[in-house]
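Single chain ahead, written as structure tokens, the form predicted alone.
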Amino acid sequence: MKIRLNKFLSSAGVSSRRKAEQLIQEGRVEINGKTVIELGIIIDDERDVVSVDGEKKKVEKKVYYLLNKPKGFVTTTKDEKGRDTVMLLVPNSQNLFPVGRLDVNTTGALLLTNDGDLANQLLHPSYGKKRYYTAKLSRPLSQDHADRLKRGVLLEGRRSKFVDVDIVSNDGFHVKVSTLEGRNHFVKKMFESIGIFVNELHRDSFAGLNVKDMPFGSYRPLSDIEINKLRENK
């Protein structure tokens, strides 16, 4: 298949496309034994041999898993504090990485893949991939406050809002929210902006992938239909 060199390097897990261009310009990339420094080169990933710093590279088969993350696992590939990571829950997880983050005590839908391009697309708010959460709050949420969170609040210097906010219990302690945002601790910080703390948080779905019938700690591969839907812009 014909593919741009920088995209090939990104797909092979070498770096981002922008970083790949830097590697090319630094003369660290070879095609069929010859150093190249020009950007925009097209290669045949089935015939051409590409090396970075003398090491041959190839595009890995893309894999996609949906995990229902349990409490007690950090959402990283490695943890400098020695805590358990979500990678322990998926066998043969080498070269996979989590798409976005969930707090150590937040549960729910988490995508694991080796597809960096798709991951970047899913995480950018402009692509319209919603995240749905169920939260247990430290005190009841009033309808006025729910409406305020939908209109928007100032968070970290930016106007931020939930797409939807629904109070799902009579006592007001349990709510469901949806958002396009993926910033760290976004849901918790939104509620903290109005003086409410989140005691429990579960992500019901991410980009249309639902973990409703999956036990905590279980995972499954995505179907071709699900993968194609993820790649849609909206």
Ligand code: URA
The other form holds:
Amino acid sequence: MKIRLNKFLSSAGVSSRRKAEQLIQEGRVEINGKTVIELGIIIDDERDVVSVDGEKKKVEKKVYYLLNKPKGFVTTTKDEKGRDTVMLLVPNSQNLFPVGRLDVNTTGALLLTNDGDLANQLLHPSYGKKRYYTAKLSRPLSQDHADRLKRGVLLEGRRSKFVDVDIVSNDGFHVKVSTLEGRNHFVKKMFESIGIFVNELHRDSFAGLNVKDMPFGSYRPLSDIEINKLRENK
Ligand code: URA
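Alternative state: the form predicted in complex with the named molecule, after the form predicted alone:
Every component of the complex follows; first up is the chain already shown.
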């Protein structure tokens, strides 16, 4: 396949595309044994041999898994405190990483991939990928409060809101919310802004991928149709 050199380098996990251009200009990249410093070169990734600092690079096959994250696992590839990470739950020979964060005690839909470009897109609110959560609250939510969270509250100096808020139990303790936001602790902070704590949080779905029929701790590869859908804007 013909591919731009900087795209090849980012797909091979060397760096971002922009950083790859820097590496090229610094004379650290060779094609078939010859240093190249021009930008915009197209290579054939099946024939040309590309190396960076003398080390051969290959494009990794992209893989995508949906995990139903159980409680007690952190969503990083390594944890400096030695806690269990979600990487223990999926096969990991392909430099996978989790797309975004779920808190250690949050359960539910978590995507893992080695596709950095797609991960960045999915995390950006402009891509319109919704997250649906079910939360158990420390006190019942009134309809007034639900409306306020939909209109928006000020969080860290930014107007922030849920797209939907549905009270799903008669006692008002259980709610379902959706959001385009990927900020860390977003759901908890939204509720805390009105004096309510989230005692339990489950992400039902992320970007249309839901874990309804998956046991906690199980994962499955995405289908080609699902992967193509993820790439669509909205
Ligand atoms: N918002 C939170 O507060 N926690 C999560 O784990 C995910 C979203």
